[in-house]
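Next comes just one chain, in structure tokens: the form predicted on its own.
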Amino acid sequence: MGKWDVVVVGAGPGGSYAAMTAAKLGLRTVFFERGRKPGEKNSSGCGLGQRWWRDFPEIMEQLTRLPSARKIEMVVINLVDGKNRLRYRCGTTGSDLCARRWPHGMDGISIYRKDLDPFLAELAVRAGAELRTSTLITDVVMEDGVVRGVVTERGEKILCDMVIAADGAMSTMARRAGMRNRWKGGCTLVAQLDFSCNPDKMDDVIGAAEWCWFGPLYGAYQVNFRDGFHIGNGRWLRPDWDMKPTEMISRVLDIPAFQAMCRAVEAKPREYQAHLLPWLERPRKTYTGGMLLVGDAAGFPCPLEAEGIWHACVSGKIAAETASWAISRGDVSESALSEYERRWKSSSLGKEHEFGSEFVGIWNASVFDPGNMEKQIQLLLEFSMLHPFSIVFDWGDAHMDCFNQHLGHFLDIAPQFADFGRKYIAPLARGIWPENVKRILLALKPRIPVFRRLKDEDYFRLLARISKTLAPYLKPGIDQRAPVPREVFEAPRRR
């Protein structure tokens, strides 16, 4: 075949669904994969969470039958303080309105790449995509600063109206097209050890869980499959990088706790994995003339918890719908392509990223720094003890002597948290919908006497005037449901 309508670089997730979409569009699509086969990546497996039935129906029902899915209903979270000792464990459990909602709130499937990968690759061969294996795409074709193509290592040119590049974290398309060199910055590097279990062990230990372990080292996560699981952490990469990637990873095995699990799920190391990961408060540029980033090559993970197998597949759907759109008008230049831009941060994909500064920041103050996060864990710890269930076993004392020792001891800790607080946490306050300021001002006016006689519309008129934090909540033009803007927090510049 001769030119082609699109040019997929990469068989991942996010290369395969834009590949899928761009063919069910009519589009005449190839995409190719350096490895043997889709899912040959060195990276086990992910947690694909209750988004994935929003908005991929179609496909849910097939992936929770594939081999290695396990369903999750739940997190547990480990910690354990610098003597290595599990001091608390707890689970995030949903509540009646995740019960009520669809998806519901925690529900998921932990899946295996080698499973996934392969499955979301048939799918768009199946679709009219041509999949072309065991070929790495080394450059690109450009004509007048547009990407008309590209190049693979034997030198083959296959030329096209578009390119979407899905080749990962260091994407070589980005690299030369000149959208960039380097990261400069949020970017990890994630190491990755890889387990085999038994499988029923695995049910009557793990359950329907993911596990993470958090304390005075790089917070890890735990990804549990059918029939084993892989735990991994990483951190920023920069100058002042100090250890091993493994030597994150044996700070977990160390912790006995960890040890004990692995013996009761009979677990064996079989695979050390390491990849780079972006981790960004908010992509980069993710057009230029002639081709589209989607997923990692975009800078597209979640800033919070770095999950991005959903963001690729959203990001590949919008990829392709915006390539089938330019294409249809002719028109493939860099600024038409701005669209892509404008679709995706319009989408349930640019909200993640609305609160990134935020996200990245708690980060770097908290997991990324086990020093400060050994002193945070002391404070998680009593919090803790402050719980009614907690009170109720603590025999050391009277029960509401025992409670206000706790309270006491929490609230001599508090204070070297009050500058965390203000810088990290305060400001996502602007994220909370202006109907829930207003429920949560209206239940507190009954308590205030000067404010109990005053009408709704003068009480808030008033408060507003008081408060210059309250009164962007207040303003009768602002969406109830969304986040307050941020600019209306920053103070006016000077003309």
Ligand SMILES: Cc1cc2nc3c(=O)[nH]c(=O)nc-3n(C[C@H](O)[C@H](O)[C@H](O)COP(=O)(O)OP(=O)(O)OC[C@H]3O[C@@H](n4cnc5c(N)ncnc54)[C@H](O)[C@@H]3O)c2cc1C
Given for the second form:
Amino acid sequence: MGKWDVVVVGAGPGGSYAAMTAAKLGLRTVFFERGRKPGEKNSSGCGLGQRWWRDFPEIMEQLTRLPSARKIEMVVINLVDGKNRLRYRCGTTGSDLCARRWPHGMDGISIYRKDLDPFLAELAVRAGAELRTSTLITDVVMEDGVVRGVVTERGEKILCDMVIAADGAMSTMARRAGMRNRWKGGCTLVAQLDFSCNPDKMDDVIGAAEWCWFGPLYGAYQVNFRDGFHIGNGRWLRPDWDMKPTEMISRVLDIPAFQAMCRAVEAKPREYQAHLLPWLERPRKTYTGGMLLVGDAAGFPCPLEAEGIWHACVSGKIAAETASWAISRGDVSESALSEYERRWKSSSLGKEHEFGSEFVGIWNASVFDPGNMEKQIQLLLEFSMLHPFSIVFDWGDAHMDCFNQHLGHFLDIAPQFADFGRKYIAPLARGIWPENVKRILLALKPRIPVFRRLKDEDYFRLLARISKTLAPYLKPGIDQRAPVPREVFEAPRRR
Ligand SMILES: Cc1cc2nc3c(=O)[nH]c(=O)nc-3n(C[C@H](O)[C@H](O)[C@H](O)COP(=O)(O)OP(=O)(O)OC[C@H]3O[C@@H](n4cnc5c(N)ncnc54)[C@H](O)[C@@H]3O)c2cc1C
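Having seen the form predicted on its own, could you now give me the structure of the form predicted in complex with this ligand?
Okay, now the whole complex, with that chain kicking things off.
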């Protein structure tokens, strides 16, 4: 075949989804994978969350039937103290709202990449894309600053109208096209250890859940599959983090409660791996003349918890649609392809990154800050004692006295975290929907005597004036880019 419309580099989730979309749009598409087959490295395990049911329902339906799939309905959180004692266990099972939000409520699945990646690649092949495995792409073909194709390690030049680079965190394509060199900060090294388990015991002990372990020096996730699980934890690629990835994993292996769980599911270590995972405040440049970056190559993983497979598929879809649009107009210049950024920013993927700097900031000052995390665990434990169940089941004294002792202790230690709250939590307030702010303010109005008699519109007008007057006096640390949205204070419209 001569020149291709689209060349996709990488047959991970992002590459396969891009190739499938491009082929369905009628573009002559080829996609390259360096492995002998997609998913060969089984690199990350993957939890696929509820929004998969919203965005890729047919795919999700079929994934649930693949061999390693485990249905996930909740996340079990384990808090461990500095002496490795399990101190608190809770779970996010969701409310009736979650159950109503999508047709499948809180259900997600976990599935090994050795199942997921070949499945997605097969969808692309069935849509008409050509898959070439065992082919490492080493360079781009550039003409007048525009990418016109790729070069294989055997020196073969493959020419095309557009390249979609889905070649993961280290993206050779992005580097060879001069888009970036390193991530400069923003990238984590994630170590993970995979265990095989007795599937029946997994059903009994783990059920439909992912697990997490949080302790003074780590936050580790445990992704559970039908017949195995893996634990992993990450660290920044920064000189001030000198702990080896294996040491990070060892910390979790040392927790007696973790060991007990391993015995219960008959876990046997199977494979150790370490991978890079971009964890950025915001994706860097995602397009250049003739080429678009998707998935990890673009730095798309979620800035709050680094989920990245949904992001890879969504960006793959948008990239292929943009490529089709650009090719049909006969303009694949860098300025034309800025359309890609416009499209992903206005999609649910872009929404995910609106709070990137706040989310990354929280991790920097908590789980990824070994000094702070020990203190924060203490605060969380004390906070957990104010939970209604803790009040019922604390028999140390008369129940109201127990409650007051815990409240007092919480108030003793909380001021240490005032800076953290001001710097990292308060800025999130700009994400509260104006209608919710409005509802809170309306609920407060009857309780504040000076406001009680005001009409709603005068009340909002007054609050707007107060907020404007106070704004210049807000201390740095409260995000100045985030004034209370104007519509909150707009007086309700008269009919
Ligand atoms: C340990 C770990 C656990 C994770 N857990 C989860 C999770 O539970 N849920 C979730 O949603 N996300 C998870 N992630 C993130 C997720 O794995 C990534 O965001 C996702 O894989 C990105 O998909 P991608 O297609 O962009 O890149 P990749 O999955 O990295 O795929 C890139 C593909 O390109 C191929 N390739 C690379 N370079 C070349 C080249 N030069 N020539 C030819 N082929 C090439 C690779 O072999 C690979 O198949 C995890 C990540 C890690 C590291």
